[in-house]
Amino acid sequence: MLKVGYIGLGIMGKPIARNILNAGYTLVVHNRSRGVVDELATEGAIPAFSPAEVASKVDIVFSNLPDSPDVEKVALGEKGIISGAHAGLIYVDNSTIKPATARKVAEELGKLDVFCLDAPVSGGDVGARKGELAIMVGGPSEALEKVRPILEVIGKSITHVGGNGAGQIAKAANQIMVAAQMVAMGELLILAQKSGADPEKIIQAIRKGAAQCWTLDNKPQRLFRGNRQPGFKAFMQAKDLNIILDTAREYGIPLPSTAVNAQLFNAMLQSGMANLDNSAVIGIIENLAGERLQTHD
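Could you put down the structure of only this chain, in the form predicted alone?
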């Protein structure tokens, strides 16, 4: 059986790595904070102390990191994957980063006969725990087919979008829609309540009609219980939107509603909400409207 490595064991990376381990794969893990490494080691994972060490010990190495500079450092920096790379290694990046960064990493590692797949995921912490993520893949199809059995452990939807960078473009499109849904949900809940209707009844009324979406299926009940903990942290949503706007400027693409949504999520960061769930953008709508969503146990 293939030996697998996983680097970056945060809200998404940890459950993904655990699912790979539970599927019976030999798993080598590394994370900047060692506590989670030790935790997975008690479950059978092999701890490593650098990305280079992980890469040297496995056939396939995954990463799940916060931003483009982090991926570039882990892949190409000192004691990075590039230092432990060997011909035939496959590098799969589950992070959400700039398409240009994904292409640069693929080009540099390709010089060492390493195959690279940018494979960002969608589905939040719930999808990660359940192994039901949507995975968008850019890179060579032959590498994808070798990795597919592992991706099927962590995801319910695997789509080969195109060459290197295409997976990140798909994730950018995904995040445009996610941000729009989160903002729209916040607006409609506050509109309902301040106008004198029951927001929970409103959700019941609309969620099976044309407004049906993942956000309305998964987020309102958490908000009604007063739970704004992540999920998917607001600062990560803001980061993704800034990546999208940078990419749009690079190609001369106007994205007016995404620009407004980016401002709302950046306002969360300035309002002390950076580590809350992305659905907590409702807090900015509440501040603007002077109306706090009522909650119950």
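Coords for the form predicted in complex with a further copy of the same chain, given the form predicted alone:
A lone chain is what you will see next.
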């Protein structure tokens, strides 16, 4: 059976790694802080002390890290995957990072006959725990086919969108739409309330028509109960939007609406809302409008 490694055992990485372990794979794990490594070791995982060590011991190495520089360091830095790489190793990155970084890593590791897949996920920590993530994959088909049985353990939909970097582009596209819906929801709720309508009835009136979306299906009831806890944290949404704007600038594409939405999420970081849910961007609209959404139990 394939030996698997997992580097980066945070809010997403830990439940994903656990699902791989519980599916019966030999799993080598590494994380900067050691507590979670010890925890998974008691469940049967093999601890390692560097990305290089993980890479040297496995057939397929995953990572799940906060941002592009972290991935570059873990993949290509000192004691990185590159130092433990062997021909035929497959590297699957579940992080959400810049497409350009995904391509650079694939190019560098490709020189050592390591195959790379960028495989960012959507579905949050709940989806990670349940093994029900949506996985967007960029990279060579042959590598994807070898990894697919493991991806099927951690996700419910696996879409191969193109070559290296394409998975990250899909994730960027996803976040453009999610951010737009979150901001629109905030704007429409505050407009409705301040202009004298009942926001709950407004949502009821519009959610089955052309405005229908996952956001309106899932988020308003939480907001009406005063629940702005994540879910998906605002600072991660802000990070993703900044990746998108960096990528858009690189390719010379103006994104007027996404640029504004990015500013609103960046404003959350300056307003003590960084660790709230992405739907809590309504808080910025509230601050702008001087009107707070009414809540009830």
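Remember, it's a predicted structure, so these values are computed and weren't measured experimentally. Residue numbers count along the first chain shown, from 1. Here the rigid core means the biggest group of C-alpha atoms that line up within 1.5 Å when the two forms are laid on top of each other.
**Q** Considering the two rigid parts of the chain, by what angle in degrees does the smaller one turn between these two forms?
**A** Here the smaller part turns by 11 degrees.
**Q** Could you state, for a rigid core superposition, the Cα shift of G226 between these two forms in Å?
**A** Once the two forms are fitted on their core, the shift reads 4.4 Å.
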